[in-house]
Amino acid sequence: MTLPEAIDAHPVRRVSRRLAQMPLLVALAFVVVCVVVMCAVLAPWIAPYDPSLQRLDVGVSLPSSDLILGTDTLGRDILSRSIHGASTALVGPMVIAAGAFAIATILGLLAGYLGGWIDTLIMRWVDFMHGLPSTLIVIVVVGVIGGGYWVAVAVLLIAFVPSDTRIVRSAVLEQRPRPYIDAARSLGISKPRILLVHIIPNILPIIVAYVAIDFAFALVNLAGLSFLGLGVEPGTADWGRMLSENRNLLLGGNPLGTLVPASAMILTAISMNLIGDWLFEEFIG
């Protein structure tokens, strides 16, 4: 190997290298991530009011000087509720895709490199799991628990964890016959060190390129829930609350109400799809 494709192959410049190349709407897509987990964690301090401070003498009004967007029927205003909106808009799904993903991968692990009874068994429960409607099974079970934020997070979490569990498992299927795991093998090397410090570093890209796919479903999911009253409590600064309370001011009042938090759940949805699709292009395809 000459030494420019030495210098090329190292990890940190190749990584450096895709990252220079990136194009305009996957770039794009980071800014609006970065501009939503800047509301979240500075929403104290940007926002221009408390998310809920009702002026029932403002009501529903038009955005104006002091109110860029406007208020809701309750006159809080909607830009500071959006500001918030973006905490559990954020919160809710980063942990139902790395919770799913790292029960996934231990299970995927172990039925794609064990397999015999293991993964029978692992596989078995992942396709009765895929024959339930899985949407409906999680309306009815966060109903009849009594909904919250965190119930319906739990709920998603699990909910999501069979199909992450095939992706890692067809992705430790690939890896198990390669040259490198037959020569750690003979080595005498313990199947626990083979999962930990070989297999899972060479699959890694994998799962880091399906959380960021599955924080977006886990987003559409949660605001779902929440705009059915199975999320957060009424009142809460929620992006899927107030596309539920809102939904009135669409055609009548101030359609900001709706427009705004829709706007903003869509936008964060794809661009995260955007960005765990180019990962999977640049670090696996």
Contents of the next structure:
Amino acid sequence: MTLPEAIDAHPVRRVSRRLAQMPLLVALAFVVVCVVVMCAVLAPWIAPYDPSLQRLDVGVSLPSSDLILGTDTLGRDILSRSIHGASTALVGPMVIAAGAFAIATILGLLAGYLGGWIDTLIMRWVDFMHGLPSTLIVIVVVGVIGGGYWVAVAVLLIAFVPSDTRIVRSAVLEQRPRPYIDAARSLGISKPRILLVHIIPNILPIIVAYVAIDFAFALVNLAGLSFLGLGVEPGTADWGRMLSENRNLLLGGNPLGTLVPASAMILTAISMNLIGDWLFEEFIG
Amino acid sequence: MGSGLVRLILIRLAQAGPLLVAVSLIVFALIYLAPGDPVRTLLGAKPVTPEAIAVLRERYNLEDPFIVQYLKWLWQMLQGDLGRSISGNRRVINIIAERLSISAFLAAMSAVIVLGAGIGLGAWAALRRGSWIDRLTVTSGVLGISSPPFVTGLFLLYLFGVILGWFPTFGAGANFLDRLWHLTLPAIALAFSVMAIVMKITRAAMIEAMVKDYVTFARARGLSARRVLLQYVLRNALIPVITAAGLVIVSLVAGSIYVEVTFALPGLGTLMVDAVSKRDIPLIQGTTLVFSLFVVVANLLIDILYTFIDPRIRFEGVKS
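Output the structure of the form predicted together with its partner chain; the preceding block shows the form predicted alone.
Once more the chain from above appears, this time first in line as the rest of the complex follows.
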């Protein structure tokens, strides 16, 4: 760590200066995420049609002036379904990334700061979970319970905790030997207070960066479960579900039924990965 | 060789044991995880007769305590008796055997692409840092991590299967060459995201190794650039790649399930997903066990292989 940075008295100015120097690609990533969030929030107003409106007389159709992206086999509007799909693509991954890190922060703080048998116990569990073929077990467990969006979210959340715990713990271990912790300890500040007031603010940038990366990963995994028919309920406008429903439209019919939600998913995931990497390099590395 | 290596192998075996027990326990507990009565779950769509229920109670020892049921079930599994599928009433082990070859073929093809292209491109990018190939590699790495195999697969299927018509869009091929042709797109789709990891690690490790003193010294001794690259830089850079091999195998197995569904290939992955959607518990248990066993055993072999390649581990003993 260089000295000027350590004694920078205006953290807000520092943040704003770095925001101004954001690379173009990262700025684009923020734009993409904003658009997806807008789609999710404003879907009922900006989508041209009801996403579940079936028009069997139209059936599958290519883009036209009326239906910009065409329709699927049931005559449902692809554009409206893709816009509405933004909400299941955002809410679940957000819950997974934030929830997993909330649990991981508690476990990581305990393991990293207290050490001893608590550390051993938590880390043994983490190592153990890492040895399991988790994607496989997630598919089977979600499927056997009977599927459903929130079941998938809950199982994925648990599956994300071990690696997040490892990240938080190593961040805590890095802070522990720093002088400010020694200073706080010699002032007689209690352990819980050191953890909450001194360590958490200092590891927060790492957590925020990894929440963004976890989000991208959760998005892809959750959509994957819906693709296999184990996530959202049939009929829901969801990007993963649209891929499996409209897969055969690729071969003939309306390929956009698959290509549009697939592109939306990849763009969102790339954007979150870029934002996460950028946060990591700017505020930590 | 020697006692150090033997000890190391024993430690790894001791670590793999509990893992297998845990996996088998989870797989066994699936009967109870399914909502409703286990007997009903196991009966599936068959008529509910007292005889059928009695047969199932006998077969799964449902009268016994949980742990006894588990041990008896495990004993049957260890003897190769994976039970009968609910939907087809065929032996699970026979169904798995039929499906295994396509999955193995796909995984092997992808592994070749991952190792060949991943290490090759990663090394190339490291040698030409800042050039177009370096930027392309880094960018495609981000793309690979963000694009899951089923999405990559759909794009490949559309571009090369439908628009260009270079590859078939259906089936798994009859003979070896035909199968190679049919499985090219699935194998690339599967390899793409896994390759990103290998590429990233190789690139970073190469860049690190190139500035080491032993490389400078080897150059100073007048060794040819080719020899320095292959014997000094690449060989040392591969050690972190081998560490990631476990991750590569897990990703390949998990990804193959999605890719098989995407390309409608009749492999083990589609078998598992079909079984899950039909709630065919014995078939789910059988396929999950085969996949998990493969992952755990492969990881064990990699750990042992690792000690042969990096002699430091053999001589200094194991940490952790």
